[in-house]
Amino acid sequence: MSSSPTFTAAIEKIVERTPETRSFFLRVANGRKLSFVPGQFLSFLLPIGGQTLTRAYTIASLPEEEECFEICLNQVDGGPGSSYLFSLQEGAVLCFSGPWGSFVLDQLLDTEYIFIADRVGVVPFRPMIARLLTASGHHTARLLYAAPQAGDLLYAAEWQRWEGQCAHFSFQPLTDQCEPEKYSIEKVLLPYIEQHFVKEARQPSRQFYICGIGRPVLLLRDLLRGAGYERQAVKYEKW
C-alpha cells in the first residue's frame, strides 16, 4: 500500500440502518472532496484503549454525493473498531487514509453484471450499481441480495426504486426468514447461484462481483469458477 495523505471528517449524521448497523455520514474538514472509484475503502485511524487501531470501511456513498460521503457497518461481536465507532455521537472527528482497493467497478463492459452479496456486503455495491445505472452502453445489472429476514436487507427501498425507474436493473431479495444465527449462505445464496447460473443458461460474457462475510464467499466464487466463466470475471470480496 502507498503512501496517502490523512483526511479528517466530522460525523455530520448516524442513521440506523437495523439495529445492528449503521451508517455514519462524514463532511471532510476544510471543504475537500472525496474522491473514489465505486468499492473503494477507507482506513480509519481509531484511538482505542491507548493505541491506534486501523480498520477499513468501504465508501457507500453514490459517486455524484459530494456534500457528505458515507461508511455502512454492523457492530461486531468484541469488534473494537465498530464498537468504537458505535459509541460516538454526531459532531465526532475520526481521521482517515484512502481511498484503497482493487475491488472496484471501474472500466464497463456492454455485458450482465450479476452483484451478489451477503447482509452488510452489499455496500461496495451501492455506488457499483449507481455507477452502471447512469453510464451510457449496452449494460444490465442484476443484484441478488441475501439476509436471514427482510428487516435485515440494507437499502431495500433504494433497490426497488431503482428496480422500477431502470429497466436495466433488477433486484431479487433472498432471504430464509430465520433468526441470524440459524442463517447461512450455503442455505439461502448457494442453491440459487448452481440453479440459475450453473445449470442454466450459462453466459460467458457475465460479470460477477461477490461481497459477504466469512468462508462462503469463496464457495461461491468457487462455484462460479468451476463452472466455467473466466477467472476476471469472478470478482470478490470476503470481510
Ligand SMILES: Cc1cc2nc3c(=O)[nH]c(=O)nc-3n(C[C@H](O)[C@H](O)[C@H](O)COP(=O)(O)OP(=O)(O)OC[C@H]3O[C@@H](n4cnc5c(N)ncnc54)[C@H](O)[C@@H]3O)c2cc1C
Contents of the next structure:
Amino acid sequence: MSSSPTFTAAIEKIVERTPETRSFFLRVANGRKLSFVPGQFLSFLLPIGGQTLTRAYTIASLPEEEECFEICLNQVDGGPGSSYLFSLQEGAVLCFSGPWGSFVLDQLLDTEYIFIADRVGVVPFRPMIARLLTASGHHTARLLYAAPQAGDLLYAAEWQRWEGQCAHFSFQPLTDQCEPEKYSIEKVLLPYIEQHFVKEARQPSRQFYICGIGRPVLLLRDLLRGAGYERQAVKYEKW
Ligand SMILES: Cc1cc2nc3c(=O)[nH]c(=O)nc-3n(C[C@H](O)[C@H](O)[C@H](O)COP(=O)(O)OP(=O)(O)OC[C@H]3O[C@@H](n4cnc5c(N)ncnc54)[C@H](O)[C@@H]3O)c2cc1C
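To test you: the structure above is the form predicted alone. What is the structure of the form predicted together with the named molecule?
So here's everything in the complex, that chain up top.
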C-alpha cells in the first residue's frame, strides 16, 4: 500500500441492524473530508492487547452523505478486531487510513450488472448500486443476496424500496431459513448462480461483482469464469 493520510473519527451513533451486526456512524475529526469511491474500504488501527491490529471495513454509506460515514460489521466469534469494535460506545475515537481498494465500479457499460452478496458482504454494494441507479445510461442492476434467514438480510427495506422505485433494479433475496452454522455459499448461492447464469441465458456482456466471506467466494468466481465470462467481468472481494 502507498502512503495515505491517517484520520481520526469519533463514533457518533451505533445502530444494531441484527443481534450480531452493527453500523457505526463516524464523524471525521477537525472537519476533514473523506473522499472515496463506492466500494472502497478503510484500514482501522485498533489498539488491542498492547498491539495495534489492522482491520479493513468497507464504507457502507455514499460519498454524498457528508455529515458522517458508515461502516457495518458483524461480531466474529473470538475475533479480536470485531469484538473490540463491538465493545466501544458512542463518543469513542478510532484511527484509520484510506480509502483503499479497487473493488469499485469501472466506467459504466450499457449492460446488466449482477451483484452477488454473501451475508455482510453486501456492504460495498449499497453505495455501488446507489451510484449505478442514479447514473445515466442503459444499464440494469440485479442484487442476489444470500443469508441464513430473512432477518439477517441487511438494508432489506432499502433494497425493496429501490426495487419499487427503479424499473432497472431487482432484488433477489436467497435464504435457507437455517441456523447460521448450517448456512453455506455452496448450498445457497452456488446452485442459484449455476442455474441462472451458467446453464441458462448466458449473456457474455454481463458484469459480475461478488463479495463474501472465505474461500467459497473463489468457487463462485471460478464457476462464472469457467462458464466463459471474461476474467475482468467477474470481480470479487473475499474477506
Ligand atoms: C477489503 C476488506 C473489506 C472488509 N470489509 C468488511 C466490512 O465492511 N464488514 C465486516 O464485517 N467485515 C469486513 N471485512 C472483514 C474484517 O476486516 C475482519 O476480517 C473481520 O471483522 C474479522 O476480524 P476479527 O479480528 O474480529 O477476526 P479474525 O480473528 O481476524 O478472524 C478472521 C476470520 O474471520 C473471517 N471473517 C472475516 N470477515 C468476517 C465476517 N464479517 N463475518 C464472519 N467471518 C469473517 C475471515 O475469513 C477469517 O477466517 C473486510 C475485509 C477486507 C479484506
